[in-house]
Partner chain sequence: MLQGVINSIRESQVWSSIFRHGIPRDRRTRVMAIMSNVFLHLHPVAVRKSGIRLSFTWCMGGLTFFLFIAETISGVLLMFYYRPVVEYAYSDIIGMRAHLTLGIMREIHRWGAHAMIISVWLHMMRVFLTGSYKPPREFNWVVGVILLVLTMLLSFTGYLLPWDQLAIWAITVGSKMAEATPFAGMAGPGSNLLQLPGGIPIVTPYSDAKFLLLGGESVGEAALLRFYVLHCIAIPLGAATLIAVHFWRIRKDGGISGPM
Amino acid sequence: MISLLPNSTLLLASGAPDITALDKFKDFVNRWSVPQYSLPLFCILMFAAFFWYRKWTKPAIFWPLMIGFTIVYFAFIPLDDSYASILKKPDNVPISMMVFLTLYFLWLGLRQAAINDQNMEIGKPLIEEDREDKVLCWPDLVYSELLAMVLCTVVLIVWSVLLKAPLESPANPAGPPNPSKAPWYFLGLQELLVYFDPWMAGVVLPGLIILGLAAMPYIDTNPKGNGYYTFKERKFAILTWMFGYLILWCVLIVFGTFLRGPNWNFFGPFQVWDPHRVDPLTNINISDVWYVVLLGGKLPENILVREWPGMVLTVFWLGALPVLMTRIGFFGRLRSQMGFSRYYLMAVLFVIMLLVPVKMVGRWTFNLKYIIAMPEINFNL
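Please give only the structure of this chain, in the form predicted alone.
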């Protein structure tokens, strides 16, 4: 018989029939679903999508791709029980909606940006310039809102009838669910708990997101792209926002929903969620790398002496790196245009955002847990 092991390897027992092409495909998907491969793949696809946005956003190209993705996305429900159990779970229905709505509105925005960018190059008016800026509140706005309210009510009624409410039994400390997951819209934050200390993942990083959103109008005063869609004139801003939203939010939600199984282990979409599976990990910190691995000694007892390598890296990342970035032509121009204070605030928020994927790669590759580990004073980074 054919069995799928936790490492996504298909084994063929003696006397069993040959492995089918479908089994090989499932094994391939399971192997490449692990974050070490899938996250870089998401990043490459995202940057390629923005680089070639004028080509693939054409309706003749996008809609066949969208239809093909939809067919593949739902076609495996009758072909694999594990995949169907995850996709059909009422809690996970909003995730599928998020995936398709995100793809559609990303295409819609980039399509209008592609048209505007092309029009500006040849001297034609923008899409927004050909539209009437003002409409009557009645009946235009109120009528549209009434239709939207009716359609939303119908969708919610049908949803509540067809899908059972994902209500579980009362909380029982003797039998907690495995895995215990937050609501789907918080799964991105729960995924960050794997890579950061709880105070960092649950308080500091979300607080910095709110701070960045509040400070954005003061940091970015570029009037280009105000009131009309464009990508050519707003490349850095759009790519930075999309990296934060698509990669560091939507992808993490998908990871937490479809790939995080019992014991918070990673499972491929076609793997059975085995609660008895154990993935042995040996967490290491920067201090372990410096004193134990490189110097071949033991950790000092003094926490300041022990953690100075991590402190130096942190000071370099938050203090020196934003300044060194100005030697790159693009960031140097930003520094001269924005001034020191606005540029430094933007650069610090930017490098903190980059710290998240850096910590992820360190965790997946070297089992790196903390850059600074001071459990004595409850300070870990």
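Basically, rigid core = biggest C-alpha set you can superpose within 1.5 Å across the two forms. Just so we're clear, the structure is a prediction, and the values are computed from it rather than from any experiment. Positions refer to the first chain, counted from 1. Compared with the form predicted in complex with its partner chain:
Comparing the forms between the two forms, the C-alpha position of Pro173 differs by 2 angstroms or more, with the core used for superposition.
What's the form predicted in complex with its partner chain like, now that we've got the form predicted alone?
For this one, just the chain is written down, with no partner chains and no other molecules.
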């Protein structure tokens, strides 16, 4: 488990006079920002946002929330040096932009979904329903395109004048910086390296993301919700996709950029990046759990014998779970609607996506390292 030395303790150690309420608040945020607390919280927040999407998307509720969030987000720049140094790094500016734009557009989409879902219930037409009402592209479309181009150019030029593109010291193949980070848009994958080996985090999972995205229109046989905003008619598709995009992609990028410091250790937003901090790793494999902890013996020599518990779990997860899921009413209906190949393609992709949070929980609760550990052939899952 990651133990965080509270800022207030550091302050006491350095002989600072007293701990303010602000320090206590920062400690609180630092403690709760570790992934084992904050990722479940983000999940709860996301599912709550979709559960109450008709309530909070009302402009009178959303805008105060958004403005409040914006104030809090930027208010800590003058109040905390570590936070300011993370946020003001020129290459990190896009991540802040991504956070705000994603929140804004999530609202914009869900707001229209809420209105459309309401309208469908009371028999009124959708926002998008005006098939007879055609306008000419000149001037209605080309002018707004021109305006968008001009605005985009202005934003780019202002951004470029205000912020210099970063340039560090010349490449030194002998001296890696600590931490060494991939470009920000791949930091979600780098964050997965904490839980998976590179062949999973860097090859198989991204490969499956691309495959899954490409397969989506062929898997999703729900004829509803085509060409208009809705949530009610496509709950499963939207929740699954948004979990992958918002939590497993965007939140992990924010973690990777803002909160992963030297040695890829996790630091709270108000914590100093201490390069000397060592987080002890006492991770265990499923084979250890089975043979050593449960049976009280030692690991067998033969790797297939040694790893059978993990292999059984994996085969169960990928092979049996998609079948067993059909016992649940909802997935049973999906199975009969979608047909054999569509359903199993969807279900296997679905359980592989679920493997990511499941392995995270395993790490957080009993320090799980590998489900199958075969370092002999570099096969560690």
